[in-house]
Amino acid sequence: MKIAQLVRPNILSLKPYSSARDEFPGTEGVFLDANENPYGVLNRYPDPHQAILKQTIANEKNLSVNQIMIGNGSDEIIDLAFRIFCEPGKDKVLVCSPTYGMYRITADINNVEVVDIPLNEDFQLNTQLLLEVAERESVKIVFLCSPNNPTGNLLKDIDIVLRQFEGIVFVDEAYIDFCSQKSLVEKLDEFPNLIVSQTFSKARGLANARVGMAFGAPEIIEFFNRVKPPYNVSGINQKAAVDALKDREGFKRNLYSILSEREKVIEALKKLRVIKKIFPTEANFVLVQCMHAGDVYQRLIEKKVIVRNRSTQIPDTLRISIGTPEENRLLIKSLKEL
């Protein structure tokens, strides 16, 4: 596969911005080149290439640094994928609803048409239809979220899409740490059209820091680095991500707690009359169908318990994030009182 044939022509010829730290990457000296304030603790620009963070991630995932791009959250990575591969007003992408809403929002911002092939009743891909429509509509990118948001389940047949689709397959693995399946990062060498996105916001507990990761073939990652803003992730957030990766014991402890609490919450929800159905989940949330979901949502707010009403995507559903043991007990207590 020739990735360059999928890239917008103007991106192929784009010369990226050269920052002061590109022209002099050293760390010692009197720095009078970037128009920075000489005073203060946070007065210097961060490393635009995030070298320490990338190397730490590369060691963790057994990858090369040139297979990694760091974004200001996964949302920036999604936006950059549109800007690299999709000509506004001309190209199309494909999504499988219900799924993460930012794919469509970002498409609208970039004036890119969205083709929607809904998931089946088990929230799995209509694989053959997807492939047929993608070819007929000359789709540039297929966006797949696994584990899926808001349903929580893993998607099957992604390998089939990767083998048969001739465009970019963007797999959003924001919740991969909570599930039993290995990451598709392990298959980057097998599929040159694969982009995998992950985040520090979920399992690593750094939602406030806004650090996302894109993994792909070096050719794809080079285009991401060509298009991204020079200082897109702050030095503070880069260090927070490095520290999070080094804290392996804390990560394992928190992950175990969330997974354990997830099972306790599911068992408690099964006993509540207001809950009609609990959907299988491999994420840090559970999707439930309940009686009068809108009313339940509002009454939980009155009790200062905030969940997400997903009834616009799937009728009468609420998405419930797994909190601390105390927060989860308050959730169940409040639902019982309904």
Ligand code: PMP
Second form
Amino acid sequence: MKIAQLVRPNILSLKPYSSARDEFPGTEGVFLDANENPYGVLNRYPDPHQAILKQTIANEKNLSVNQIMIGNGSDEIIDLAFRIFCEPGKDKVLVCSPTYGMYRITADINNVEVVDIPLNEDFQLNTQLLLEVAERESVKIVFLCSPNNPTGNLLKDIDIVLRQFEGIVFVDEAYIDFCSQKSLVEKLDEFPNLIVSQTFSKARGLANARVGMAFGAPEIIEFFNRVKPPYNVSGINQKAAVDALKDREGFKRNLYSILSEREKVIEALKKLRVIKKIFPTEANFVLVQCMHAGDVYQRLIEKKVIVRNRSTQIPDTLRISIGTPEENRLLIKSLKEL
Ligand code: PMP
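Having displayed the form predicted on its own, please output the structure of the form predicted together with the ligand.
Let's see the whole complex now, leading with the same chain.
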């Protein structure tokens, strides 16, 4: 597979910005080259290549640094994928609704047409149809989210899509740490067309820091690095991500709490008459179908419990994030009172 054939011609020939730190990467000296303010503690630009963070991730995931790109959240990575591969007004991407809304919004921003091949009633891929349409419409990127947001389930046939589709397969693994399946990162060497995105926003607890990761073949990652703004992730946030990776105990403790709370919340929801259906979840949230979801949503707000109304995507559904034990107790108590 020739990745370069999928890349927009203007990106293929793009000469990336050369920052002051690219031109002089040393650390010793009087730095008068970046128009920084000489005073203060946050006065210097951060490392544009995020070397320490990438090396820490590479060690953690058994990858090479050149297979890793760091984004300002995975939302930036989604946007960069459009800007690298999709010619505005010409190229198409494929999504499988119901799924994460930013694929479509980012397509709209970039003036890229979206082909939707909805998931089936078990929220699984219509694989054959997807492949047929992707080929017929010369789709550039197929976006797959596993575990999927807002449904919570894993997608089964990603391997088939990776084998048979000749464009880019962008697998969004924002919720991978909460699930029973291994990341596709392990298959990067097998599939040159695979991009896996992950984030520090969920299981690592750093949503405020805006740190996302893209993993792919070095050839793909090189294009991401070419297109990203030079200082896209602040030094404070790079450090926060490194610290989060080093805190293995804290990570395990929080993950264990969220996963055991998820089971408790599901058991409690099963006993409530207002809840009609609980969809299986492998993420840190649970999607439920209930009677009069819009009313339930409003009445929960009155009780100061805020969930996400997903009824425009799937009729009468609410998506509930798993909180602390105390927060979850308040949720269940409030639902009981309705
Ligand atoms: N992908 C999915 C599936 C998500 O649900 C989210 C956030 N809700 C994102 C990506 C964006 O994550 P980030 O905070 O890394 O931009």
